[in-house]
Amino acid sequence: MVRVIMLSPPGAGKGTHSRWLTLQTGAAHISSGDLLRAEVARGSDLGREVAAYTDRGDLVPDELIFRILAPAVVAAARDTGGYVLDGFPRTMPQALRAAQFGADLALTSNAVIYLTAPEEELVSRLLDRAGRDGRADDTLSVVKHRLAVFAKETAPLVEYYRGRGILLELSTDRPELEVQADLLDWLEARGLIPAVGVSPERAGPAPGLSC
């Protein structure tokens, strides 16, 4: 079973495409964004430690973060065998944390898929977004911060993860259907689904999946 990372500045489609995945593999999707914002929805004391550092557009330190998404990723690997983890790690401390999480688990991570886009395009889409979603945190300041403190903090795991091999870097700026037959081509090359050569149209979890 695939055990995915996808990495990528905000707007460049980690949720879309790894929910696409999600799809055609069976592996569980795993939303940092998502369970972050649940916590703080919940108005727990680790919900509003997050809030703090979210409604800034900074990255969550990596204790809070490890104490919600390792209890995520080991229920996945429980129930689906695989994941695909959207938007985690984000730092060098967090992966290499995360490998060591995973290889004490053998829940290491198979591949890991890097999409990118032009940052006008990146800004475009967020700024759109927060109009039609009602995000908050999707203000022009706080999107240009984001994306800043992406490319401090998170561009440098591209080549941590070139080098260990499992890097697909992905270009965004086109359309979905050539960024997922991409995608499936690498995936199926590298063994880690069947090569049963179907298009990217497909919608259903692809049969036959092993470890």
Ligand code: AMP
Contents of the next structure:
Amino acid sequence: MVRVIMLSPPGAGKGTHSRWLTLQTGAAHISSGDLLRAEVARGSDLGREVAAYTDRGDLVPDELIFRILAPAVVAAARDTGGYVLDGFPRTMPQALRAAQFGADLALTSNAVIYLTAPEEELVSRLLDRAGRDGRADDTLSVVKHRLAVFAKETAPLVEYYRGRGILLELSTDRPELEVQADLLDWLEARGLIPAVGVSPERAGPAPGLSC
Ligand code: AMP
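Same protein, the form predicted in complex with this ligand this time rather than the form predicted on its own?
Let us now look at the entire complex, which starts with that chain.
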């Protein structure tokens, strides 16, 4: 079963491709951003604490993320044995703790997908999404800040996972079907999904952009 980490700057399509990959594989989709937004929507004290970070485009403290995420990962382990982690880990301390947690539960990640696109394309996609979804953190100044946070806090994870030999770097600055076909080919070649071949029909379109 796939146990995938989706690593990407905002706007590169990790939400879209994560949801699509879970449909293809039956693994659980765990989106840290969705879990945080649900907490904010509940209007709890924790949600208010979370919103103070997410509205500015800052990362939520590691402790808080673990408190919210750990139950979802444990449930994924119980229900499917696999996961697509969308938006986590995002800092080196999170990555190291996730590795320990994965080892304890016999659920160590076996693939990291690093999605890329030129910065002007990322900004333009997020501003388009703002028009559709009205996310509080999709304004131009917050988007710029989120990209800077990615470069500082999250980009170092790319070399960490490349060094572990489990990283696939994929440009999403091209048709979605091509990205999906390359992704399935790679997972198949590594024996992470059954070798049934990739066809354009199998690589179907995913619902609207969410990064
Ligand atoms: P996303 O939906 O993945 O773009 O995440 C939206 C926001 O949630 C981010 O800008 C952060 O403020 C927060 N967030 C999501 N995942 C994490 C994480 N792993 N660590 C810290 N903050 C996070």
